[in-house]
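Quick heads-up: it's one chain on its own, the form predicted alone, in structure tokens.
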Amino acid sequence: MTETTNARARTLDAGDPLARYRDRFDVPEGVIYLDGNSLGCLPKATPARLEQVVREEWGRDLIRSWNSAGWVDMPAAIGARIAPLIGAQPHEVIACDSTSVNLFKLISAALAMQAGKHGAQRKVVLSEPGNFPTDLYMIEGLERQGLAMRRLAGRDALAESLDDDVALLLLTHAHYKTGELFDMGALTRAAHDAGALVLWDLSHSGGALPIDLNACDADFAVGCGYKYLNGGPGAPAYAFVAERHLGKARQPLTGWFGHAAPFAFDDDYAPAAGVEQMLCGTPPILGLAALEVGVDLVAEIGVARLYEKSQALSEFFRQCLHERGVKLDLVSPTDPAQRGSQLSFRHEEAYAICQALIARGVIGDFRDPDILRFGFAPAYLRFEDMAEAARHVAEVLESGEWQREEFRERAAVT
């Protein structure tokens, strides 16, 4: 860093209504973690609680801890938690299974609800190509089976492509790339004018970004659990449905969880009335318990809190970048309040780039074939990182050290 720079950073750190925070994540030393949007830092209070129920609830009290320390109802009391982060009534939300798993659950009962309202010709799926692949890949299985069709349009022809054959609009809140936002609210209300239901995908805005689906009329929404809610890899997701469409949707993977009454042990499947109709097979508890501790801090720092100093943090990392005569093609908005919390260049050797900061202990990630991505969950990120972190851009690029052969092999996750 600059002197100017260090004290700038130093100020802004000093003046951080949330830099107590850091202290709350297990950081490690020497590290700039500029990937909690794929993968959130460890809380502090996660191994601890995990031996609770490792050591005491599952060692200790065994089977009996799914009704002594409330396993049974952790679905639903954590959904119940996720809720007011996305603008949610706690009946309407239930952490489960992944994000892709709820996903197929909910495009399913969508377009069984809208084939019983509208017939069957209505069950086109409306999304845009470059969506996160596992929502078009469910789409195309559903395809497949012949309960689909599948219709891509661009970001600027969703709304006129909102005719009389799509039963569902499956968009994703911040795109996975670019990080650019869609119009919740506008493009909720064009798809219920054309007659169509929308699921909406929270997966890189959920916990990150204020989002009030209540107030934009949404009818689902799924989100992941790993990333800014910081449940750890492979956490459990969750689902939205809204209140008016409980006891309609009915999603297809019929398992004794989603039964009205699961310990009756019933020949036949009966689904229960509420968003608990949404669950499967047995709960994961070790992952749900890791999740609400997660759930439970970003909650406790606000997600307004952390949405201001976003936007804060990444407008710095760009002003260092700037200063440092750091040129990188920006592909996200300009504007920090049409993106999520990440910024991402694009460069051709974007792959090789990264890799070379990784090695210097700044870790963001690449998507295909171009992109260099940074995301900012800024309860435990300084600004002093994101001066430290230009820095690293600039000589890495300077210096041309990611030229080294061992930064261009591909890894099996990039």
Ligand SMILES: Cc1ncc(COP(=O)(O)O)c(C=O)c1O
The other form holds:
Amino acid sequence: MTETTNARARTLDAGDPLARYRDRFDVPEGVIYLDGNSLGCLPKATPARLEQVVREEWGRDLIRSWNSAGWVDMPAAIGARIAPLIGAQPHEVIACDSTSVNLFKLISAALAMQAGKHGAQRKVVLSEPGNFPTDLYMIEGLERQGLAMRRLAGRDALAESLDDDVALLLLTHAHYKTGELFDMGALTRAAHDAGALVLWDLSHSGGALPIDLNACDADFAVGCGYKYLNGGPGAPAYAFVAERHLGKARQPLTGWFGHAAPFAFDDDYAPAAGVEQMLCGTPPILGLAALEVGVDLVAEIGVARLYEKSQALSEFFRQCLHERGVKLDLVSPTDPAQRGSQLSFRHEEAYAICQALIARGVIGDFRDPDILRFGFAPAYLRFEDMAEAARHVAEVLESGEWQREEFRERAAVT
Ligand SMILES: Cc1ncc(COP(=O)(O)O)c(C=O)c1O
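Can I have the other form now, the form predicted in complex with this ligand, not the form predicted alone?
Time for the whole complex; same chain goes first.
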């Protein structure tokens, strides 16, 4: 049976139009990397680009590079390159700060817009319990300042919770634990019908699957640069503001880079008219340079092709597990069209199993309390990797090697 599985994997790899892109990444020998949804692999072009920025642009050209190398325009220029990946116009997206900080800025901006329109009453930010913690914490922080009221409603109750008090609906498109997708168009419409604005967190879907923010009439969005965009650890994130809100949505971190004329050094803040108002302080050029390489690579491959392959990979992985008799409780939707590029399984020993797999070179991750999560970043994964990863999962479970003491010790980052 496994013979045919391996033969099938080889056939699928041979016919894979994206197979050649694996060589554009530095995938370590002996590693099957199923965590590109957490930290994308290193593009081979990134070290050379960083070397150039460090040695030439910084080392040799020094401060002149703000103009000569276009450093000052990088947040907007890279935002413009992210835009087509998420169905936005180039001037609606900017690369900056972390996703958490961008959430703060956009939630605040949305609340201020609603206060202007409806008075101080509409303060509720609606989200779902179990959303990524930072999304919930950022609402809570604004609540502590008296600016927001946090309301959480389960997926089935979201629509009916959209009452006259809701200023903003904040949801993560692909759930970080289960990968389950929200219907972005339907929920945006429901929120608008109720007079609310919508902010989508695209961290687990941007660069992984086709998104059309403008077709959905989305108001705002944020997303991570270090996951599917392969921008490197702590890469700058991005923020999207729909064209109709530019100049009206004002974020409150009124640093000088969001000023209409930062180098006029005026005593008073005048907001930039465009998406640059989302900036705050000096952009991190090294991080942006690395992000640019990752974004360009994703754009070159094409999100639609990436998603198609990730669905095929995850389905093949499930099939391989099934053929090996592995019985794990899938918490992701069984229909690949209903999930992002990941599969998550529930097991009370998920942490130890994850560590045992990592020791074998199969790198997935664990999400507290009991989720074993595998991401399928299709630019550098082969079908052969799926068959091999499934073999390792089966062996780890059958042998009970996960019970070894060393696999139970919790590291700071899981
Ligand atoms: C859905 C989601 N939002 C936000 C974040 C955090 O982003 P950042 O670390 O850039 O603040 C993550 C990180 O994994 C995430 O999964």
